[in-house]
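A single chain comes next, written as structure tokens; it is the form predicted on its own.
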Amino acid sequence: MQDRLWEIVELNPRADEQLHYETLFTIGNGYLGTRGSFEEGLPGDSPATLVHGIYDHAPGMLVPELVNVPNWLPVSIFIDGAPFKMVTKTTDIMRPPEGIVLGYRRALNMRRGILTREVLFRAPSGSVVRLEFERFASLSDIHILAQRIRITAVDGNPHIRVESAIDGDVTNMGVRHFLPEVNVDDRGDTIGVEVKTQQSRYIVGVGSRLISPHRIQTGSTGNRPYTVTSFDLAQEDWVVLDKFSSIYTSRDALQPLDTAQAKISEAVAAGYETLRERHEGEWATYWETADIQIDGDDEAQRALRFTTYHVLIAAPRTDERVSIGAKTLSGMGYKGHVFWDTELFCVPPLILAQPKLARNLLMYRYHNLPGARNKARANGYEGAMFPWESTDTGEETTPQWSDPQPDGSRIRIWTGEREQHISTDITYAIDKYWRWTGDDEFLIKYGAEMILDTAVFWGSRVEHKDGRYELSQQIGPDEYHENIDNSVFVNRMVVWHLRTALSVLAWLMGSAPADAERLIGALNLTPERLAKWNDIIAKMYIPFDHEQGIHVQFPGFFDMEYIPVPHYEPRTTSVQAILGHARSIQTQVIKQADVVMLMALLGENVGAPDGLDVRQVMLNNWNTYYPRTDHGSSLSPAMHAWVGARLGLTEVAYDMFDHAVHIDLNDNKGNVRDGIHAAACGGVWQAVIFGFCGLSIDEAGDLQVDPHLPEHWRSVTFNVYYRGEQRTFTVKNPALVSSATR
């Protein structure tokens, strides 16, 4: 197996990438992600651990966040007395005052979920040692963290000293989440923090032992255990040190701290080399189902391996109270908050590939229906109205204002009050999981209350007039534009939700009538209500231009000043920010595929008026708003690309393509260093499969594929579940294919 298609590499460490590459190289299991922070430190690093579902409300900030929590990486090492540090220039090559590094290479391994380091150092002594680092985040047991150092004498007999730790003082970026008490253990060999939220009142507790052939000695400063151990190692002579780490919250185990000393101490029993054994051997079992092979195109299949490593590694495993937040477990971008980014573009990969994690995810929203049903009620509506923005509680916890800009002005969000159609995005979620898993026991149980009562709402939301049904001030999936009336995308949607609503409730009658019967009087799903969501389908308002024969994104949007976004190129901001926010609210810059969207959801069933073809208004709609599209969001080139290549569009869908599965990997947003952009990694996955490939369910219910694979793929393969069975697929190029037997 070619290794360099499964790497990420770095040979050339920088200042000014290192908070890039951090994010990059995050170590994760479904449980907790680890940034890739250096051992020893660094200036200006930001080292992190998230644990899925502990968040909290630190006093004077505006909404909760997910927490850092103790940092469990701490190694340092010190070569005759002076301390390794990553230093690249010196005065004096012989004699550096701090040390200077002579070779460097640092990895990821996606296949295995292995972050590895090396580094040639020579010590202002002198002495040149090579130092090997590996860590890994069992996905196995998703609660053991493992570290191995080799230490390598190449030049010299240098005296080494290894100081192994956990750091209690951690912030968010200077934000303080934890109360000052803390409960620090250093009495045995396996050191040990504790710490409890300040709002939210969840307890973490993080242990430690470091494993050395020589005799190791344990203590303590402030809120820092640390382990020691030294030796002095001959010329060519080399020792390798273990670190075992565990990590247990109180949403886990009564006792985190206990709990975690003790898995510790099943890590030690079992060796490093099981664990790792065992750890790779889990990961086998992911990409078995999750990797696409691309013939023909190795960048390409390096850079959607890294994606679809980030989306596996940031979803539960076995916890279905959580989700997967906007920027993952990578960092503290979004406060860790749980957007659509979940339900449109990470569970469909995951429905596909590991149906058990897709799953999960959507009981996460069945969980905090009472939160949804909350925010109906304080907006005066009915059913289950869905927070733009969640945490651990199901509460909406959008902020109401930015950030300060440059001026010191802060700009109001309204997201969380208008972007109404995650409710329909969670019911599209759900709708797919069970029509490709046939999972019927989930849908009765708990899917169909979901589709269900985010329709009564949707019953209340809409507003009739002049003989239709319209929506008003909403915000579609274009949030440049705010406030609006009668968004194409979230009007059309809300007649497909109210269909598939009807559909499930008419299943249910038929094969589950005794739950179809506890649904209908728990939600009052009486005959005037689906009467009504009948009467909505029929009238509700689809904004269309016959002329044009175009879906229009909404009424007025072609009144705005015209702005040709092809001409702002090069560029590495959006047009928003060019324009500012005042003038670009006013004009036909789009930030996001919006139609587009509504296109790579619905396809052919977006529909058109009579006597008009469907295929010909979606290519209308391609031309139209294709170039009005500034893609300030990283989920909108992957649905470009899903959606142009369905077109026949292949190359421009191509060029899309690689913009979004290089958005993480060449920092195209300019934003890595605040974590992953879950949504893309999600998004390419799709494009891939139902883009390019083309795989759908057809009208006999079995899977079929149409590809339209960029000219240089030979093929792709892929591994699906359907209903249960694993299915093999290899997609050919269609032209190549014709090319070689003519």
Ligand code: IFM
Second form
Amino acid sequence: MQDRLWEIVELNPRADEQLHYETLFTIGNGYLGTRGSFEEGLPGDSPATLVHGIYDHAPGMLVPELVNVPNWLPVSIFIDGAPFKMVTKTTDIMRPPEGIVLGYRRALNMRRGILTREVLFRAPSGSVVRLEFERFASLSDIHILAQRIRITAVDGNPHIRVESAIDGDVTNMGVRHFLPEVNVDDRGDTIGVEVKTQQSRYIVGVGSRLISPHRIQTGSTGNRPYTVTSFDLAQEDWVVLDKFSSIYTSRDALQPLDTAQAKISEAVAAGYETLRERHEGEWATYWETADIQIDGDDEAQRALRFTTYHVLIAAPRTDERVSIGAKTLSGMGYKGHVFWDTELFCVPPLILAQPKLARNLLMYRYHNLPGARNKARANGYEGAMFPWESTDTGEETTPQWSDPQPDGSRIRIWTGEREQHISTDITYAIDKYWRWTGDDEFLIKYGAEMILDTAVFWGSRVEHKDGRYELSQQIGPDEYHENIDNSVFVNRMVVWHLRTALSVLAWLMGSAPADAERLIGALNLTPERLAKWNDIIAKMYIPFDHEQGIHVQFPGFFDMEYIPVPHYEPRTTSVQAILGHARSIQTQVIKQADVVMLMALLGENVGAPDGLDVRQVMLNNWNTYYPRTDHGSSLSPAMHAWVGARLGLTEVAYDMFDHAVHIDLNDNKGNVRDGIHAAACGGVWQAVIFGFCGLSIDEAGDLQVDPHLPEHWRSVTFNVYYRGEQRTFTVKNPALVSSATR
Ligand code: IFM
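Now that the form predicted on its own has been shown, please provide the structure of the form predicted in complex with the named molecule.
Every component of the complex follows; first up is the chain already shown.
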């Protein structure tokens, strides 16, 4: 196994890149995520551990956010009395008199789910020590967090003092989410902190134990309990220290801190090596189906593993009441809120690679149906209308106003009210899950209700005008153009949604008649309502320009100023930022894949009016919209890669893929410090499998591939689950060769 292609490595630490690396080096296990901050801290760093589902609406904040829980990482090392510190704010490496970093390597091994750091450090006293740090968030037991530190005296006989702590004074960038009463726990060998969130009243317990071959002593300073151990090291001698931590919350235990402390005793009894072995074993199982092997492009291979790793560590393993936020659990961007990013970008790879995880995410929406029904009612509609931004309650949590702009003004945010396609996006994911897994039980018990009740919403939402159906005041994927009438994406997807709802109902009537009756009664699916759905399908207005042979993003779109986006290349910022918000919304500059997104989701089913060839229409659409697209959102390039590949535009598809797969690694958006772009990560997986490899289910229900691989890719090998069976494909370039080996 070539670990080179499984590692993200940092060799030259720079102070100004540390927030970026903190995000990239996040470890996690679907329960929590911990940013890759240094154990000893760093001025200006942003350590954070985010636990799925722990949201809080702090006083003065516009909306709730995912809470940064007490920090389990801190370990400070003193060599001959002086602290080991990595970098300062102003210099790349430490300089005398504070010490010198002589050598450094930090690596995230994605195959093993382990973050390591090796530092050769000369202390001010002249002693040279090698410090090897290792940490993981156990995948086999999501409440176990493990750290190992090996200290070797390379030169001199240093006196070493190690202080391991839990920091209970954490905030979300200054916003405090915990009540002032913090329970600081010291049990002689184990320390702990228990806190309660201010508004939501979640309790979070964090415990920790340091295992040292030397005497330990515990104590606390304020809300920071610590354990200290000290010893002398003879030259070439070394010591290994293990730190076991555990986190529970009132979402998963009655007594979170006590439960965490008990878990630590379990972890200590098992021992570090055993825990690591179990953890690595779970990762091996994950990768067995999730890994895509690209022959002929090492960099794409490594980057694709990176994006897949981040989807996997964000996906809840056991909890079906939480979901993946737009920035995963790796940063505080978008406040941990859940968007369509989850269903259209992250769920599809999981459906094929880890169907159980996909199911968990869909169940999150099921449990939140009451919130969706409240939203529909509050807006004067029937059925269920899912929130654009969702948290733990399932209520709409999109803020109505932006944070202050540089001039102090705030921008009105309309997405919470008008970006209504989220309900259809969720239906799309449910339908996809059902088709690929054959999980009829899920559909019967949960999925159908969501598909049908969101269809009820659309049935009550459409407007009947002049013999056709329309949808006014919408926001499509292109969020630069707000409150528009008849977005072709929305209108066409609503038709798809209602058709899907009717066929699901027909299937239920045949396969689970009692459940069909139950839903018909509960959701009031009267014959009149169903007839209306059919009428909408037949008469929905789908904006189309017959002369150009293109779908029109929305009527009036082409009346606005045309700005050729490619003329702004090369650029490091969005065209919107260059033109300014006020001007760009009056132009044809598109934020992200919109008509192109429609083509990604529906493929040739996007349709074309009679007499027109749908492939030609799709190409026309591409040629029209691609040069107008800003890719101002990280969601965009992967969708272009997918569609470009299907259209045989392999070169541009590869450029888009390359951009998308490096969005975080290269900080292409300049905001990785706020967290990983979850949708881009899930999007590139789809670009490879559905785009370049062309995997689909054919009319007979068999899997087929139709590859358009980038020129230099020799082959792609991947595994998918299809109806409970694991299938392996190798797609070769240029020959279309595939085989199911198991
Ligand atoms: O959901 C997206 C949206 O489509 C574009 N802006 C960012 C959101 C969260 O990723």
